[in-house]
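Heads up, the chain below is alone and in the form predicted alone; it's given as structure tokens.
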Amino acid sequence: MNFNITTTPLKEINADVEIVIVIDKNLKHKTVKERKLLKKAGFSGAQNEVCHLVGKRRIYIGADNLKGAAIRPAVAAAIRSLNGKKGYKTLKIATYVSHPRCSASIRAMVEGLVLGSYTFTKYKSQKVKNPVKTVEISLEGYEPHEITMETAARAVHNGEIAASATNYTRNIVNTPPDDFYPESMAKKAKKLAKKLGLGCKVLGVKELEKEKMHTLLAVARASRHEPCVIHLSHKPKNPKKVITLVGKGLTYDSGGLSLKPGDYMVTMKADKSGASAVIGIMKAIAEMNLPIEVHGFLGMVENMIGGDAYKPDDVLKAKNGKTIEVRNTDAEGRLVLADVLCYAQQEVKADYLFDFATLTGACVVGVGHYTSGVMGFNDEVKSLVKKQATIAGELVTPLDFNDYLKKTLKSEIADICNISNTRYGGAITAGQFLSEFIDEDHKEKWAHIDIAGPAFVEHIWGENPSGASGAGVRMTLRLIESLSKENTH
């Protein structure tokens, strides 16, 4: 999809279709040309409500307000309505901004167009694609504004990068486990690094043994696919900050010997969403060439069953020397992250440390399909994540640690259990388990983000398709962008 910015008025731009956003159900606004037809069609202008007037070559879409959080899903719904149709190669749209000098809504609009046009049809006999190839954005505004061509171009450029990285992540997550395993991610990381100038180091079994990552290796050992840990790095000159990202990359999770029920195994290809988000973020960071040093660590493993599987009652020793009593082999992601977090902190002393994981069903039970839970010791870091998530259009809520729940992880024979002794508060106890593998230097710099809810949802919601959403990519990119704009002393 190519984006062109122009000062040419909309009526002078020739396009196959125009998207008109109706703000706050205001059908009397001057941009609404076919009020009678819209009323006959029963169109009210509610958020994400679409009305395609084919003869008039216009798609009307409702948005509650001019902010990015409303514009993004609205535009996504509008362009999604063209998926699988022909004859709509060119599209035009006006400029919608919530403040005369703020271009955030332009970026949100571009993100919505790219995200909404996404389809995953690799395994379909008949491919369904979005037909739009060119989008003409006129600086003619819904309301008067002072956005310059340069400012708009920057917003469009960043929006394209953010949304394309999200779609890149979606493709990885959506790929079935027999076609995507740890080696697949290593190949993809090497290819991306070569293309964008990222550093790339891949640790195989021998290197993992040397690094004493015994908990990760235990989870992986029943699989025919060998595990790996991938370290991608973006190192600009004189970086303003150093950030470490860690992702859980379970390319498939059967539950191990604590086998999942059959219907719970479906969609477990999505258990690699954390690592997939990290590689997507690294792609965007490199393309934007932000003045922040960013390191991405991906723990790639497949959790299967067999004669060599690790077992409940086993005691494992993590990289930092702590022993873990295994009481459930389906609580495997935290075992992988324990070692990768330790390795990441050994390799990089960061100003911020974030990990991403589809870690617990308890988080989905607690906050729903669409929201990520953020945990950690530092309220300011958690607030930073939430703030930037909101700007990016992702939903995040803090989940606070407490000492009462931490006691439920106590083991009588090892330093800690891999699950708690209560069925309640599972998202928080999982985060508290991970906290045991955060060193003193990073405790106030760390946040754990459980993306189990929004990472993979089997229906369309907002700007997200059925399946993988790319959760974590846009909010983390926004966070890193915000840090790049801070003054350094």
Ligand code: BES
The other form holds:
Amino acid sequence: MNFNITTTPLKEINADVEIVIVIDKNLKHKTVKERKLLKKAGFSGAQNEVCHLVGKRRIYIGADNLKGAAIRPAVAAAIRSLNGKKGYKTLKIATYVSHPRCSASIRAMVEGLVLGSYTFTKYKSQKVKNPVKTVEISLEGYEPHEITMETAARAVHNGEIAASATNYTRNIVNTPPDDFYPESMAKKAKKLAKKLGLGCKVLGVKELEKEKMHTLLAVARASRHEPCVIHLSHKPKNPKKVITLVGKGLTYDSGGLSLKPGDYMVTMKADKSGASAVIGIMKAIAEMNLPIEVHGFLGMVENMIGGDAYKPDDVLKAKNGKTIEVRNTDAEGRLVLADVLCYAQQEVKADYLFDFATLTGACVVGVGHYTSGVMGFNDEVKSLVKKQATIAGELVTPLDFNDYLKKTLKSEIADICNISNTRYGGAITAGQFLSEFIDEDHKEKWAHIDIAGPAFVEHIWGENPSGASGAGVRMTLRLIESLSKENTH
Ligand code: BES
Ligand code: ZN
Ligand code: ZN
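Switch from the form predicted alone to the form predicted together with this ligand and print that structure.
Up next: the whole complex, starting with the chain shown before.
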């Protein structure tokens, strides 16, 4: 999708279709030219309500206001309504009303257009695609002093990068497990690194053994696909900060010998969402060329059953020497992350350390399908994640650790168990398990983000399609962007 930004008034721009955002529920605003027709069609201007007046070549879309959080899903719904249709190559749109954060609204609009036009058609004989190729954005309504062309153009550019990276992540997550396994991610990472000038190191089984990543290797053992850990790096000169991102990359989670029931196994191709988010973030960081050093570590493994499978009752030794009693092979993500977190901290001393994982069903039970849980020891770091997620249009809520729950991970024969002895608080106990693998130096710099809920949802919600959402990409990008603007002293 190509974007052109112009000061030409909307009516002078030729396009196949126009998106008109309606914020006035009485439909009395000057931008609403077909009030009677809309009323007749029963259009009420509610948030995300679409009314396509085909003959008038206008798509009306309701929004509660012109802030990013309302514009993004609204515009996504409008452009999504064209999926599978032909003859809508060019689209025009304006934001009309300016306010102090108008560049954020322009960015949200671009994100909404790119995110809403996403379709995953790889496996369809009849490809349903979005027809829009060119979007003309008119700054009609803005006074020249309110936003410069340069600011607007940057908002468009960054919005495009953020949303395209999200779609890139969605494609990976949506790809079935027989077509996307650890080696596929390694290939993808190498290709991306070459294109964008990122550093890329892939550790295969031999290197993983050398690095003593035995818990990761145990989870991987029964799969016909060998595991790998991928280290991507973006290293600008004189970086303002150093950030490490770690992602859970289970290309399939059958549960292992603690086998999942059939209907819980469906969608477990999405258990690679954490790693997929990290590679998407790396792509966007490189494209924006942010002055922050960013390292992405992806733990790629398939959790299967078989004669060589790791077992409940096994005791494993993680990279940092801690022993783990396995009581459930379906709590495998934390075992993989334990080793990758240790490795990441050995390789990089970071100012912030974030991990992303579809770690627990308990997180989905606790906060619902649309929200990620953020955990850690430092309230400010958790708040920062939540704040930037909100700006980016993602939902995050803190889940606080406590010492009582920590005790439920005790083992009689090893240093710790991989599951807790209570059925409750599973998202937090999983986070507290991970905390055992965070060094003293990184304790206050770490946040664990459980994206099990939003990473994969089987219906449309807001700007997200049915299937993979790309959860974690936009929020982290915003966070890293905010650090790049921060004063260094
Ligand atoms: N990948 C799952 C968590 C999950 C569940 C993600 C639903 C997305 C949707 C994870 O590996 C898992 O199986 N966790 C177990 C932990 C339990 C055995 C302590 C769970 O949540 O049931
Ligand atoms: Zn599992
Ligand atoms: Zn899992």
